[in-house]
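In structure tokens, the next block holds one chain alone, the form predicted on its own.
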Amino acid sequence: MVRVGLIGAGRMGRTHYARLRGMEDVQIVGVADPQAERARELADPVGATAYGDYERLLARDDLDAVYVTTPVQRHADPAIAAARRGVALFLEKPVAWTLAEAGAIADAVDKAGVINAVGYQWRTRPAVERMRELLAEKPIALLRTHWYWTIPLVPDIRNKSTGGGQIFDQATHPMDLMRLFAGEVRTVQAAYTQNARKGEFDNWDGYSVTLTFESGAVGSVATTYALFQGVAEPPTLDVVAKELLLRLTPRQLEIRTPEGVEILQDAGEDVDSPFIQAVAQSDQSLIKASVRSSHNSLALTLAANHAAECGETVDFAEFVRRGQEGNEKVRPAVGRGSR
């Protein structure tokens, strides 16, 4: 039996809670949230203890793992505290609000040697593993993703000052897969605008990012908050190699070759089962996205925001280095944008 605590009883905390309480090998023993009533709403039905602060939850001596699902600005302190207590850590994405915080969390989990995972659930899909097999030994020419959406429905992420923008919060999923398939990024260029929804909210409504990779591949990212809820255009990631087009959407993988088209139906995202299994077996190799491996996926979204702000090509390795030094500009909430 894996005994789990939840830090954060909001939207994502409830999402993981619903999955965990259905697992026979999991016992939710505590829920911590500054809003005591929210903590009790989750704790009482499963016989867990509700806490007003995470320190009291982490003080338990029967805790095997903890989920940190607070707003991203409050990830660092509970994540580091859990690692120092020797408790396995599941951390929602993005890893942190700044690269300095993300580095501190990664250092803490590495030093403690605890099982750790980040909520990049796209990596857990069988279709992604199939893409990796098909791309083995094949140089990638192009990666292209788009994500068309409306004004964020969740208050915490609606404004860029608290949510970091669409690249930081949402497009981080396909951009993380870009790194998985093509390797590390070399340069980042970006232009953002607020042109269609001026005055409606404090965020950009159009995002365009261009990437080069150390492997020689190039990539593009196009996202928007200008559309409407229910727009019939799923987020899509295209990966192009010689005579091969792979198109990933939330429900399927389309494989196009000179021989024809193959459709692999796949909506199988599951980050919770592998994490619980990894904790039970003390096996980090079962984890698809660790804190350390996710650090540069956060860095990529921050570099895009910074490129849009400064209007210059960002050297990614240099950007990461400055972020690790705690450079105050390496954070998601930038000022002017590109327009």
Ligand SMILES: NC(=O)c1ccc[n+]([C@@H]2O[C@H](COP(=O)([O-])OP(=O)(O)OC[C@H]3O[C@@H](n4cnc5c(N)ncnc54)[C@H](O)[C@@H]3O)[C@@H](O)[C@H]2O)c1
Given for the second form:
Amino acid sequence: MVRVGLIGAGRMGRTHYARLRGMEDVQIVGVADPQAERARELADPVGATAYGDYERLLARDDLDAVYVTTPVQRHADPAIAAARRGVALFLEKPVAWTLAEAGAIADAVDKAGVINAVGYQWRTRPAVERMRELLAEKPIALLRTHWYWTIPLVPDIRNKSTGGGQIFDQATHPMDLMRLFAGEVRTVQAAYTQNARKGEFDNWDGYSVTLTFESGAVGSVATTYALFQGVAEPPTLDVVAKELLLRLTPRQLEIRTPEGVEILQDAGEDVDSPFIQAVAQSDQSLIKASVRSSHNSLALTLAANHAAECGETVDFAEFVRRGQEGNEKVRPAVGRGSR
Ligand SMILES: NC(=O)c1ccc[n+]([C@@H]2O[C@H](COP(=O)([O-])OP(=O)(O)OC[C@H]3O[C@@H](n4cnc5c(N)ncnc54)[C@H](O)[C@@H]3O)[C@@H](O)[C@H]2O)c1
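Can you now output the form predicted in complex with the ligand? The one shown was the form predicted on its own.
Entire complex below, previous chain first.
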């Protein structure tokens, strides 16, 4: 039996809770949220204890794992406390608000040697495993993603000062996969605009990012908050190698070769079962996205924000180094933006 505590009983806390409740080998023993009624709403039906303060949850002596699903600005303290307490950590994406915080979480997790996972659930899709097989040994020419969306519905994410922008919050999923397929990023250029919905909310509504990778691949990211719900254009990631186009959308993988088109329906993502299994078996190798491997996916989105703000080509390795030193410049850009 894996005994789990939840820190944060909002949208994602409830999502993981719903899946964990259905698992025979899991017992949810406590739920912490400063909004007491939210904690009680999840705790009561499963006989768990509700807490207003996560430190009281972590003080229990029967915890095996915690889920930290607090808003991103509040990831660092509970995540570090959980690692120091020696319990396994599932942390929602992105790892943290700043690179200094993300580095501190990764250091705490590594030092404690606890099982750890980050909510980059696209990595758990069978289609992604298939893409890795198809791309093995094949140099990638181009990665291209687009994510067309509307004004974020969640108040905390709507504005760039609290949500970090669409690249930071949403496109971080396909950009994390770009790193998985093409390796580490070398340079980042970006232009953002606040144009089509100027005055409606304080965030960029158009984002264009150009990447080069150490492997020689190039990448392109185009996202928008200017559209509407139900636009019927799914987030898409294309990966192009010699005579091979792989197109990943939320439910399927399209494989185009000179021989024709093959379409694989994807079984979908599952971050919770592998995490619980990894905790039960003390086996970190079952985890697709660790805190350490996800650190630079956060860095990539912050580098894009920074590139858009300063209008210069950002050297990614240098950006990561400066971010770990706590350089304020790598926070999500809240200043002038591209315009
Ligand atoms: N994997 C995904 O696809 C995905 C999707 C949406 C959100 N997220 C991520 O999940 C995280 C949470 O997002 P959300 O939409 O669930 O937010 P939310 O606002 O719905 O829920 C957050 C909850 O955390 C609680 N909270 C705040 N401080 C706390 C503390 N110190 N201790 C305990 N609880 C605290 C809040 O009261 C709230 O109930 C964010 O990192 C977000 O980026 C991931």
